[in-house]
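Here's a solo chain for you in structure tokens, the form predicted alone.
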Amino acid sequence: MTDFVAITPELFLLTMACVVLIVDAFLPEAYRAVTYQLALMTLVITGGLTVALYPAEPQVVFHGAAVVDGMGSVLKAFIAGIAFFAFTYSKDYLRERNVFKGEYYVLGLFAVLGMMIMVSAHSLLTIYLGLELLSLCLYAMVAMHRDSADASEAAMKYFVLGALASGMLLYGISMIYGGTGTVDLGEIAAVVASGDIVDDTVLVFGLVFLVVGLAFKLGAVPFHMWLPDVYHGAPTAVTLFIGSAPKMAAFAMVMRVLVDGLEGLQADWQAMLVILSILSMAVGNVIAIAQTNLKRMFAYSTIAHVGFLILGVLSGTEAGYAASMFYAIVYAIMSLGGFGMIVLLSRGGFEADRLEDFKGLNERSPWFAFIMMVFLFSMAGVPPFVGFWAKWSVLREVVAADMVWLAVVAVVFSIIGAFYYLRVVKLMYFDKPEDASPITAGGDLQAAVSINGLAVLGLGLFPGALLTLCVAALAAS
């Protein structure tokens, strides 16, 4: 019964997600907003319960097929929150464009709980078949919108790669198994540090595939071509969804394939980390200049940050990894509200996603002008917003590990990639407004940016807690 209890929220958040997804097909047209309403209590609900069950110690259960520690339910409990704010943000903009539909909450609670199972996963197996529930439902959220050429484009792109990125990892995962005899995390990491593997050619060569696949979902360079079409050609309610809590459950898988489980060949993967972390942040910010749609800017911008992310993992140390945990959660809660001033200013048949929406918004409201630029300077990396304190705290890992030279080559990045987030700003507060319309954004959509922005501020201002936080789940997990 014990290991039951332990995954007492994925119980919950399934038998919620059918019961929603039943209680929709009965709906009304006009009780719509119910469905919408009870996918925000299961979220509400699902946090509680992980925080409730906060363990003291990591538990593996169903014989080593799933493990609840510290890492995992602080990571589950922000991506319950993340994907609350995403349904909040996603209500006014899907019934103006009549697709107010049940299915976007069925498959975003879903799509949650694959994140959860990946998040906990202690088994490779584990780890795939979260991935690909989270997968599944993100490819039919993408093509939701049925009259939008530019939406089932995007959900091909992202259905075929996807596809492809998920046989890699399964090749990888089959080879791992064939090297060790096993899929279990924990017996697969014995079998490596024991030194018993007479010929461990066939390991490292399933390592590279893990590692593709991995990239693949994380779209670190080369293998993020996926990534701008889907977050552009996507409706902005599904890629502010996309961008943001499934980077939580990427960092989790990262952190649950190659530290839990691979650790003992952490040479071979460092060297990989390093090159992806490079070509990523170089492609990420350089491509970002050039670019005029502000959801494909997001899209390379997200590139670049993965590639900050990577830093604190391949410094291999305990403290490098809270790092990267923390700078995860924090990009989460910036992407979430960057795109979330994008569905803000957009209304029925008009996307605010080119960068001369944005032009003169201080004259439309000094107040959200405001709020964008926190998230702007945060995702800059500019002081004392909490995007700085992600970008230090990975920073001063890599330092300590005596890479010296690669935290020069990211802060040089960095800096490159300060122009197209203040160039941004500059259209807001010098700039004539093309639309000099009042903001018609609902009163919930409104209060939800303004609470993400202030979350953004407030967490710049004090980043010890939530770093705390990242450092005390490592050491319970």
Second form
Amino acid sequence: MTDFVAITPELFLLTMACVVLIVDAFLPEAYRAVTYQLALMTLVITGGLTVALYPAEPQVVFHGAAVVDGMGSVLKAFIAGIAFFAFTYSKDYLRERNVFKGEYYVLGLFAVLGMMIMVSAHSLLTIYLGLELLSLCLYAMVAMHRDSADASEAAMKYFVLGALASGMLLYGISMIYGGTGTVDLGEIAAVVASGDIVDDTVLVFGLVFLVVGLAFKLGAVPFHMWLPDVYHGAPTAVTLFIGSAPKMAAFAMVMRVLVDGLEGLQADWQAMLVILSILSMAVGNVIAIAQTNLKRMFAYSTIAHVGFLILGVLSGTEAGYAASMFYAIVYAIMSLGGFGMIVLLSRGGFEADRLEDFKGLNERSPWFAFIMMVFLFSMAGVPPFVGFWAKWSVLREVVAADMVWLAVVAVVFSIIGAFYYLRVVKLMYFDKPEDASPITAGGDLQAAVSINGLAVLGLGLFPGALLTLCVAALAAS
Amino acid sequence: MTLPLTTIVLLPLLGFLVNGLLGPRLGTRLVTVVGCGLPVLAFLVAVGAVMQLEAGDGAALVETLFTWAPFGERSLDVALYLDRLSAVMVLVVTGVGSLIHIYSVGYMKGDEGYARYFAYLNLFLFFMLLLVLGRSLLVLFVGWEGVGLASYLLIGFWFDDPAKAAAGKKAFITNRVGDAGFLLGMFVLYAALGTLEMDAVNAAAADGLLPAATATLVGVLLFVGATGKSAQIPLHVWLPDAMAGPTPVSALIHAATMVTAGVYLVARLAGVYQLSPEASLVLAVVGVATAFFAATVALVQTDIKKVLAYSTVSQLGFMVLALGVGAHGVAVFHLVTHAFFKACLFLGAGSVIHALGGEQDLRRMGGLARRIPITFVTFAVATAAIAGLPPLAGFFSKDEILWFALAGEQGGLLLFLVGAVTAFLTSLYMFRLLWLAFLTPSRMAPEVAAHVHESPRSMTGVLVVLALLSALGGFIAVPHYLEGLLPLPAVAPGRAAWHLPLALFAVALALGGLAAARHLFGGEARPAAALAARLATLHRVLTNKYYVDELYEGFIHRPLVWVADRVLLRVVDRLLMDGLLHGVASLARGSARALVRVQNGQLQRYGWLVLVGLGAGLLWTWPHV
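Show the form predicted together with the partner chain, please, because up to now only the form predicted alone has appeared in this conversation.
Next comes the full complex, this chain leading.
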């Protein structure tokens, strides 16, 4: 029975997702907002339950299928919160494009469930289940705008490549099973530590397949190719959903597989992660320079940020993991805000995702130009915004792990990256607007984006609490 | 009151926010109530906090507000700390600060920036309190920079006048030079001890965890910061120019509080300086040189505020000398008495300027003693105090400084002699000021003379309070109060018996200065003018403040501009950096264009790349199995 208590948030979310699905099916079109509000309420309560059930120490439940621990609970609470904001941002956007359907929210809720399962997985199979639940929802969400050729193409690519990656992951899992005789992460760790391995080669090759699968889901180079096309092609409301919370889930997946399960093979995966990280930072930052579409630019910036995120993990220390976790949370908040600004500026079926759309924003709305500037500076890693602390804390752990050269490389690429963020700032403040119409977005959207921006600023001024939370969460897992 | 220290700090901030944001809409009366009421309240809370400190078992009050940045095991906390040293400072800052706020009500009446003025003044007080109450050097540094900012805003308060705006900039930039030293000192200290909390630093220094060489380095670097803020040679140039601000500002910031921050910093880190006689020697030499140098310049200045400004620099030199000979408690003592009499002098000068409708030139004053008697009496008391006539405040603190310069283990005859000459000069230039402004026959223009009037009661009342403090402040035994925290240095053997003769000698110096001033400036014969003519070269050098500004202009500013323009801008920046940057940028753009082509939208290629990556991964791990 205690097992069921431990997963109350997931159970509640599952129940409510089904309820929302059924309620939505019977609602007349005019009452669609009820679905939206139910979905928001579900997320609030799920997040609240997660916080309320924060475990004092890790609790493995259902015969090793899942674990409830500090890292998982913190990430789940943030996933629910970020999804809440993503839903808020998307309401007007979907309504204007005539896709304000219950499906978005039902799929979104199931995706959140998938993420939560990934986050609290304690077995390779649970991870896979959560991942597939998430991925299938995301494929469908990308394709939701059926009339858009771009969106359909993006969904198709996402699906095919996603299937390929899932196949690799599954293949890797089977090899790990072959090598250790178990899919339980705790038992795998025990087997690897004892050296009582069935077959070394199979185990290590399994690791390679797993890393490839993980890198694909994270969007690390060279497994990133889906990411720009999907971010660009998908409706912005979906992009902001894909680009934020799932990154935290992907981080959790990496932690579960590589640290909880295969920490004994650190020597093997560390080198691979170093290469993935450098390639991601290089390719992401450099290609982003050539982009004229903001969604695409953010997509490449995501790739670069993933490179940074990996840095903390590959340092292989508890503090490094905490730094990465901080990075994942911070990145989700910043990315949500960046895409939120695109939604905010778009109206009446017109997308504001070109760089020109941000020209002279300061004249149209000084407040939102400021908020956007906060996001951009934060992503570029300029103090005092929170992005600086995120970058700084992973760099510190890389240096602490005696890889100063890697930290130097990371800094050089983030300087290159600063260019394309600052270019947008320059456009906002120093150029004349092409279209001087004021911002017409709804009050709730404006408020949400403002809160998002102030959060980035506030966390930057007082990063202590969140940093401490990440350290404490990892200590309790 | 659960968090008295936090309350003390936040009250002026509240005042700043209210007056800064709503000021023009509040009306003069409300602005006054908020602007003066909150500092007074802060003073009362401070008194309560100090009583709480004294009632306790001697342990310092600590309030940790929040953890600003944790890294690994270490973290930087924002915490406030009240021990006896910060208690003295916080009482001076809020007490004298409140008096000056009240004085300002009359002085600034009718100025169109009235609300802005009080907002800035409160902002200054907030940062100053952060400075004296911060537990960590980092918090102190925030206050340190903050008072610099507030000082900049207040010096340039009448920013319509370009000269005043320029003075604001000069103060700001000169202080940056010092701050560089401060920052470096903090870095070294953190690298050596892993903490910036000053009680921990002193404890570590006492436990021998700080090598002497590091202590010297830290001590000198932090002192570079202190030379900026406390206007010591060679960074003293900003302070006289800072007199461009409203006179109460000069009293508050450039005499009583902010400029003493450097002295406070050194006293706060006494543990570090006790480890390093070398750093202390640097302090002593710089201090006594500054004291002497500034006193000679003060002799010939004709602007009433400039005289007081150089006098401040000189007195700060005395404090630094005390620090340098290890008598940290005495330095704080002089800091306190100086705050009383210098605030009184500045505010008195403000009252004179107010009475004369803006006139600041001593050559166009005279005969004011009967016209504005309250100002005259208070000014005379403060003058006697700074000159060191017993039993006024300045006598006690200056006598102690000279005593430890002579008899302390780190003292020396030369330090003492220069100090003694300076003490004589102090008395001379101060009484010269008194005679020229108040006692000689009037040289005022008739239309000015007709309008001379005593200041309103809110101003004279403050003057009286400060004059009383200047008279009686010497009986507050600050060094004794701080003895546990800042022990006085040992007296060199064989010199213990010299204390009484020395005190008499100091009195003789002060009286000598008084007599010389009366002889030179008091009578009709004007021997001063003749003397100036005879020593024309010296007089010119002094009038031009040893040409330090011109020296900086010629040897630092112009070469810097030349290097910046010819070397840095034309060669390094335009040729090297721009070339390099444009090169790198076009490389980045070029590679971006090339790499973009990989992303051709074809699923087949994407799939291939995944397989290539997988293959590379397998090959990579192959040798490891």
